[in-house]
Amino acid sequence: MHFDPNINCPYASGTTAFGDVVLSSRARLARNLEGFPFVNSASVGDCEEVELLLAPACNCDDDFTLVWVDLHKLSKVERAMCAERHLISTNFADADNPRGVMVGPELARSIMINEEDHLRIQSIKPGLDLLNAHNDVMAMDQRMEKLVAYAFDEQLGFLTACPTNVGTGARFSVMMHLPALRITKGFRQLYNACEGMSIAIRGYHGEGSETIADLYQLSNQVTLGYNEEDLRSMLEDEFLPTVIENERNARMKIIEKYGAKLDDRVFRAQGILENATILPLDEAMDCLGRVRLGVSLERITNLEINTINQLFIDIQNGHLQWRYDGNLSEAELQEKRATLVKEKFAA
């Protein structure tokens, strides 16, 4: 598979109604096939078979392509940019099962074959966007019900390895730069919404992973007992427009009352990335997190908020790999990045 960074960044947001805060949105169903073990049970030869079956959902003509990608064949870099564009799951990239992805060639739509379950079908859109993500995992998994029959139990739902997906299997999800609620100390006010809404907040990627940038996933926790619809609604409807207006009005709090301090903050990590010529990746992403409040804010008028979402994923390590086409040490990476970087800005 040929991949480009520059092709679709999922982040894209900065032309998007609230793209100030909401760099991406994902849909995502898990779904397993009637007649074979879950994943962590199956055999070599389960997994292969169910490779065999739904392979074919490749060749369908109809509104949108996708193409099948033997992960076995890929290289490490490879893998390492799938799982930085939120393809594919970390753990599914150093897997050893037999296994699969098929991806849209826009690498927006990605469908895991063998990952925990059988498929997990998903789709990333730039912004708040959850109506138009949930529209392709539907005719995905539309494709795919033409071709087996899925693990459905009348009474429970779609049957999956894990029992918090079972019913719907439906996850919605958002990407979310929330630095302003961090500073104010909003954020025990957001966990207990959180909380009473069934909604998880968790760090850059996702499940068990620490906060970055002041990026957030929040995806809903819950799915027995609602369809498809419903989960989503709560989640676009009934709770993030709260968030987004809460972390809008925090922003307007530190204008007013701590304009210096935002200011100094702001250009001492402008000047950082502009200036560096080593630039760790946690360091870079915590810089860019805070230039990009500063392009939100209007206090930085010379970059564009989709220059800095971009960077997000260039400078992660499979993408500056793959950019430089080379087997890089640490220390050339953290060089590469402080190159790239300065480059982007001065474009």
Second form
2 protein chains.
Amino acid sequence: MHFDPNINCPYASGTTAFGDVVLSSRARLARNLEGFPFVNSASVGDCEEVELLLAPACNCDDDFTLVWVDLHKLSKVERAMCAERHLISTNFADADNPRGVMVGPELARSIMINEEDHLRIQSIKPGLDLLNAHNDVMAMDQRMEKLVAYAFDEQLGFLTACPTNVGTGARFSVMMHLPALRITKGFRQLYNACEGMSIAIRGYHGEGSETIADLYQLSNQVTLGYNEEDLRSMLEDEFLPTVIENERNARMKIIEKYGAKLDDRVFRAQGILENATILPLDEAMDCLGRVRLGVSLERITNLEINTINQLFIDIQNGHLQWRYDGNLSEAELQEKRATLVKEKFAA
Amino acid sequence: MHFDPNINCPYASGTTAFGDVVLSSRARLARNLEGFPFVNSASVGDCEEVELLLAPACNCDDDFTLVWVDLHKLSKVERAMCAERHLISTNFADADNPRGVMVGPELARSIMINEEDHLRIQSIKPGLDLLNAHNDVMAMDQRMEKLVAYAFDEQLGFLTACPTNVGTGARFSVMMHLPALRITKGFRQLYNACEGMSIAIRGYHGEGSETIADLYQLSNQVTLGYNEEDLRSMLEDEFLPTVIENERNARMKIIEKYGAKLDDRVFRAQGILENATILPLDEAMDCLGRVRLGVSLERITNLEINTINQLFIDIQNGHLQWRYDGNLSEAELQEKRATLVKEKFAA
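Instead of the form predicted on its own shown above, give the structure for the form predicted together with a further copy of the same chain, please.
Time for the whole complex; same chain goes first.
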């Protein structure tokens, strides 16, 4: 397959803008082909035809490469891994209609074909960088437009399977680490502010997922009546800087007022990760979240924040199955997870 | 004062018999003076007179030394420390009648004056060694008998304040670490066997105390109708070897059947003790108990069992107050406890 899990996730290398609070920034465009029914009412033949029309995008001599990956040819583990990288959605990994994904070699760009919409074009950048994620998806969008005609309405804009995406079809989202806002009273305020701005707060795994490790995905919900650049700028230049500042202030307040308790929380989490031999996923994520706070506040100085960011991915079930090349039971996964974390922490 | 807390507790040095399961063995004799009311109905004058009669025992030129410690001259912290060493009872530490304790320089022998009985003579030995603890208390008993006449009845034996001690006045007890019996079903069986033999099972702090760290005090309850040597032998030579064997077998069974889970339990506890910066007493005791199991089964190889045994004492509130020379709040105690454990583990 054309998906190398040895490649680090894009937000686990280098120093990134606001990396203490923002893990990654993602831009996504939803597009559909004119003259074809939406995927939810499309026949197998329709889906295959859409694939055929779009596949040539992989053989372009543009300045970026896309590799075609047929979901049906991937193993269950490989599909899970793609979802764990957020290259594809979980629904897409488990669906059974004809579908595929075009993936950039750095595993940061992808285009899902025949997910909810015919095309879901996305790019993930480390730290707070919606601008470049947006540039990426615009470039991919232009390439696709040379091949096909999009379903577009003069009044409404781009037409999509779900009405919430009609208009620009654009969604901008950032994965944030907000442990201090959660601990302090700041979170209620954030919820209210988000509601007022039609910004959704979701868990690590997106829509409907539970909060884990204090990781939150913030994204715009409105796509109609704005242009893409306004949506991006509103989020990145106006809204998020305040959230980041509030989180940073809350961290300082915690250090000041509850420094001893913070250290206890943080070092205990490190102690569990360094010593447990059986690690359930939720507990591991939660402990990594605490350690991440410790690293970002320089209470823990023998670990890199990128090690944590990468582990958020590598300890997921699919990645563990792939790494240990096995058909591991849940009990075995918990043991391998503990082994892996210890290895990475000692490295 | 004549109590040096720098002296290690008697069961925290050297290799001891059955030290993997038995922390210490204690023999105790209850005695009262003829012609004096029991302490619960004695006047201050009576108590003082008893003290005066017995005090010369400290100036003997026998082959062992006893030092007189007046409880009223000890600080609250010092009294708490004596109780934490099991040199005196908690009731005795907190009482306000004239009372004192004679202490051997190794802090293993003591005679409480005016506790529940006029004399409570005791000796604590490391590991399973009731025989030598018994020899100790008999020697002390003989010394006291030279000074005073004991309340004694031809039919009943030695008379005591509480009827359960009438007869020999002897109690033999051992402090055992029984984590595997607790985890497996063996504990119910042990309870039943103890009941059949009139042996009491109590928590770490004796009568009425809760189980903590899987430490249990087993002691004879009957003192009437037997001679002391029979009581000791019944416990030490007949009953306890089976309990020890059962605990050891249960440990082997756990390793065999649940080795991975055992390691996880044990290493997590070590991880908490090595990393927490705030340690409540109960949690610290519990974690030490788990680590002790790990050490005794050689899952943990970088710690000595005596380090754990000594920490059971040193992390108690009185010992911490003394060590850090302060009037520490509960929060401060929890921090100092964490600091101390980390220090000792790293040593």
